[in-house]
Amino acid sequence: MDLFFQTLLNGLLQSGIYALVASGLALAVGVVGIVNFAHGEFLMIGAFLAWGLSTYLGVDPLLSLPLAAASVFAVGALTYRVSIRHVLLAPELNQMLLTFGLGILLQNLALMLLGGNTRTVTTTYQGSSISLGELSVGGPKLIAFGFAVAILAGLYAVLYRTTLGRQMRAVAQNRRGSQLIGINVDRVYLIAFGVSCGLAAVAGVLVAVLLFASPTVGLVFALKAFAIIVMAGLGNLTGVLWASVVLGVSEALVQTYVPGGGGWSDAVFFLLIFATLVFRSFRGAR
């Protein structure tokens, strides 16, 4: 029984980072109305910023979180201003091709400038662990989960308790109606896309602490974020939370109880996407 609860705990802790990545993606889809295929590359930038600050300046990765978030927010805002903004009224295929190309560009720039090797950061707490009765939790994973929960709580507080958050939700529901009541929709789009990228960067810093930084590290997390927002419903920020827990716990259960589950766990999100789409098609046909 202890193994089962340990598995659930591991899955729950993993879901924190998933929720962080998926919330940023859901913000771009729900508010701006664009599917950002370059979301994983903004995560990659955050991971490399954490690695660079730790390696060359000795800054603890967790202390670099605000700088990474602010830097990538600026990159995201610039990206919106020079590219995303001009395709918002274009067909969806054009939007997807733009963000897909942007992702390839960022990934190849990282490969040319930094090479394809993985980079790891070293911290004093990497080998730590905490015992909770019969259960054990790795220190870095618990810290990453705590940061993810705190940042997501702040995000949802902004969305549901501030004027900017109410403007974002109004724009997400009806762009033209928001313009008619005086909301600067373009400004809301810019902030939402920048925050989306900043959240990806924060997740990247935590990924650098738990795993490593590499030019392709964002791809897997972006794919899982897509699975989460498909389960939650495109743009559904609240649904992202439970969908992240479902994915994290499902992966942990497969890793623990399925023979060779370490490899199979990375395919769980494909199965969840498939099951969700089939279920919705079946329900829609009734």
Second form
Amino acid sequence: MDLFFQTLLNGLLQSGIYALVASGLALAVGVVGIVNFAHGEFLMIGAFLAWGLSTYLGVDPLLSLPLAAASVFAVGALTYRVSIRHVLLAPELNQMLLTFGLGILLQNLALMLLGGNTRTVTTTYQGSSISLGELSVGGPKLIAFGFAVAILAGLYAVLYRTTLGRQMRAVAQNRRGSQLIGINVDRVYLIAFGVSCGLAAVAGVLVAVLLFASPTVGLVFALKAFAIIVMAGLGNLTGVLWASVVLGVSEALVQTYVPGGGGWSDAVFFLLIFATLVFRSFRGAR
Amino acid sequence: MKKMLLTGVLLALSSAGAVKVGVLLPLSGASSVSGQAARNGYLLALDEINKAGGVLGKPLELEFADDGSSPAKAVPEFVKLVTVDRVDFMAGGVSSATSIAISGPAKQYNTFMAWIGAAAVPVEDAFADHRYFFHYHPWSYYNFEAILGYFNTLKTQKKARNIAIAYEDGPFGSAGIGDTVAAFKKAGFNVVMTEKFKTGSGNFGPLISKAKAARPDIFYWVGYDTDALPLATEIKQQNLQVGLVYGTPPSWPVGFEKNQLADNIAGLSLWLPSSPQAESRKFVAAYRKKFGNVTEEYFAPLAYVNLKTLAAAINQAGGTDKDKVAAALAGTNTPTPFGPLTFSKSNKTQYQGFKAGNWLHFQFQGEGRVPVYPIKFAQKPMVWNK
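Form predicted on its own done, so how does the form predicted together with the partner chain look?
Shown next: the complete complex, the earlier chain at its head.
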């Protein structure tokens, strides 16, 4: 029975990282209306920032979080200004090609500047855990889960309790209408895209603590984030946490109870996307 | 102006007809630590070869290509080196998956392969009928022979009986897993867990929970460097009580030894900078002079030995005729940082370099890798955590 509860706990903790990555992506999709295939690469920048600050300046990765978030927000805002805004009214295929190309560009820049080596950071709390009887809760994953819940709650509060949030929701619903009532749509998009990238960087810092930093580290998480926002419904921030929990726990159950499950766990998110789309089309048909 | 022109013409003439060796390495992706280490080894060897007069009286040329640790990228890079860059010989190769992928074009173009990595048996199968395939790295069954020898000692000395196995689901981890389990059982061990994982996923929580429930004496994992820290973290967080954690990645992450989570994790290596052989000491000194530091990755000296022996064989053959170079390389008998190198038959291929007896077992202790077995090479006693 301990194994079952530990499995649930493992899945729940893993979902924290997934939710962190997916929340930023959900914001870009929900507000700006663009599917950002470079989201994993913004995560990678955050991971490398944490590694660099830790290795060369001895800054604890958790202390580097605000700097990583702010600097990647700036990179994201610049990216929006230079490239994204020019394709917002273009066909979706063009938008996807642009962000896909951005991802390749950022990944290869990282390869050129930093090489392909796997980099790890060392902290005193990496191996820390809290024991609950026979069960064990990993410290960094608990921190990641806490961040995910706090960030999603904060995002929700911003969207529903502030003027900027109301503007974001208005722009997400009707771009033209928002312009007509005097909302600076371009500014709202810039902030939303920047925040989305900043959130990816926050996830990247925690990924550097939990795993490693490398030019390709973002890919695995970006794919899972896509599965999560499809499950949650495009742009549905509140659904992101639940969808992340479903994905994390499903993967953990498959890994533990399906023979050879470790090799199948990466198929889980494909299956969940498939099941969600079939369910949605079935519900739509009724 | 005339002088510059003359120099240019002389340089052009000197490189015309130079021997070109294509080097296909994972400079990025999952195997990049090994690939980068190997690149340094090749560059060091190139320096020494060219300082000593080059090959066939001309400077040797290397053409590096990055296979990205991906079979899909390896094939076009390999074909480009052979057909566009028209290299005379191919060297390099780390990952088994990429080596299998290029076996088709290698046979199609009848390419001369002086190959440093790729330990999986399917690679041996793929190149079994290729007459110009020289394999330097031990095949996985040689690796396993060395590991089994060490574990048998632990069975006697530490009463280690139960082994939990975790392996990556690519060719490197999964190709010989059935034979591995059978061999452990035949040797009298209980294999209490056999689980596969996706390399680079970092999601090891459920796997370690299962291992914990299985109560092993030894946790044995086969994967890549990207898996080392996430596994070590999860083992510590879930407090997996195990005598020894033993991993066999081709390389370890940069800086892993400085992380306290690495303490007492064991592995095997063909070489460590502390290896006492004279050739090893010479290599370490030359490496430090060129790069300003010392690597612990054995792919650096392996690549160094690979290019030096290939260049010597070409010089001995007196040309680039593949049959003559193959005959010269097959007759290699030279001291290396790993001990003497000769080529002999493996189970399926004609020219196999290093074998089981070349492996060392080490443990991360303090901030470095300390040899702990075979006993004659041990510098400190092994730490058993049970």
